[in-house]
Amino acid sequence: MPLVYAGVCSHAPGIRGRADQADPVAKDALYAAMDDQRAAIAATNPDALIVIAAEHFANFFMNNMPTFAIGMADFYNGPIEDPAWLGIDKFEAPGNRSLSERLIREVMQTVDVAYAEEWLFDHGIAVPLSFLTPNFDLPVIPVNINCQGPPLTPLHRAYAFGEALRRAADSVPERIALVGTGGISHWPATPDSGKINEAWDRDFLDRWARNDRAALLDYDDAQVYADAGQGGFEIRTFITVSGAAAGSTGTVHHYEPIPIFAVGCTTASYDLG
């Protein structure tokens, strides 16, 4: 069954945890955009949602840092963070072990990928799920890309990983929706937290919407660090979605810098035709 949805959104913990501190107009506009994305995904009647994130040393650390990892379990628990801090209650999200294994086997034909039968969701997945599947009733397949522990996943490999995920999704009878989550520019857990490079973000989103592979891969990590912070390394999750939607163009539905959320808050999707 062809991939039925491909999009991206932000996952900053403050989106839920500091909602009461944000400008209410900005917060309400973001929440409305996230609800629109939920409705767009639901309209495709998916059997499962793949969420591509950069988990934040919750499950993987420098003693074992896979370039790519895919969850392979029948359920997942979260959030790993304090629910009061994150603003999300403890939950159990369904998985689909059989579907995960079939997708992994197909991805492995061209991309080396680790898999995990246990996975605790941190805010990188929990925040998007709280909007996109608020009842936690849609099977989830978590995916991690190493955006945090150098040497980082090369950008061209992230794009190729997306192409492999698309091939895998197209090979199974289930209807698969795909969402990449992350920041764009942001400086989390540093004295610069709250800083946002709006011009850099908008340029990246323009490249993303055009699905311009050459432009998307034309980033140097040192320059990304200087211009977009260590959080900018999470462009890998967005680029993976571009690879999955190769040949399609996209629309940025919402973008607004919200400093109290410490990120430019984004929703966008590709027209898969």
The other form holds:
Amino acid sequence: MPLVYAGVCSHAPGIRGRADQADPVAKDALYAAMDDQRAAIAATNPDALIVIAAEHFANFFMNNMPTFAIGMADFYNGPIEDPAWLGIDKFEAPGNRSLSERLIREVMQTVDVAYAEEWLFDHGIAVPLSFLTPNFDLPVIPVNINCQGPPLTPLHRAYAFGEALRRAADSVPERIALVGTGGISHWPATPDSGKINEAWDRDFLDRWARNDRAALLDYDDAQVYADAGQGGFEIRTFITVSGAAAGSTGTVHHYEPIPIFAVGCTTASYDLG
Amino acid sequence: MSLYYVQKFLYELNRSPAVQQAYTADRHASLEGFTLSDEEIAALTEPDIGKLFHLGVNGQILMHFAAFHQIEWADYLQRMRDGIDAYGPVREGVYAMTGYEGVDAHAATLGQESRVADGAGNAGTSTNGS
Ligand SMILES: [Fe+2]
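Moving from the form predicted alone, what structure would you give for the form predicted together with its partner chain?
What follows is the whole complex; the chain from before opens it.
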């Protein structure tokens, strides 16, 4: 079936783990936006949710770092972080090994991708799932892009990966929803945690909503690091969603910097028509 | 200098209860098998969070090591700042990409205000990036 949903959201661990330290008005607005996204996805009646994340050395390390990876299991456990620290209890999320395998075979026609039959979800997937499938009752297909350990996945390859995911999702009978998670500008887990470059974020989101491929790819890592921190490298996940929704334009539903969450908290989606 | 092995040990510690138990039982013994300098061994066993950040350990790995040692978020951030003050800029790794000289100097480089969230609330600054 044609892809039924394509959107993005934030995944910062503080969104759950430091929820009690945030301005309650800002926190509540974000939580409401996340619940709107949950409802929007549910309304498409999906059979599975692809979550494109930028994991943080939970499963993939510099001993064997994949540029792209897709999960291929019937279940996944999380969170790998201390549940008390993350504010999310231990869970088991359903997968769909057969569906994963069919998607991977199609993606591999144009993009080299690693597959993983074991995957411990970190906050990059666990935080979004805690809002979007709070009962962990929708099969998840985890996807990872290397946004952490340079050399990083080139941006144009992230876009092409999204196009391949779209082709794969359209080729299976299941109804597939897709969410990218991460960034935008932030300096997570560093002395600069809490710094957020709102102007940079809004400019990026404008490019994302227009799905302007040339503008989305017009970044280099050194400048992203200078302007948007190493957390800015996670624009790859957003750009992959743009590739999956090539030809569509989108809407930013929510954007607000919340320093204690260390990121400009975002939800957005493409109108797949 | 073997940042790779420092981070490899922390990666394994973060994801493995067995490694956590071994580290708790005998910190030095748990590091056997990793190619580490005396400075790195000292930083991992004390632990010296500021030194580890100075050496270039990625915060996505380091923050969990700090949490494992029951170091609160605001204290974790401060220990990294203190490490830069005490030992100097980050030596290698992703934060050394354009040089990391500490919060104020880095902010000045970017033309931004330096006040950041201190963990005690919303005491952060969102900058205009100008
Ligand atoms: Fe992240």
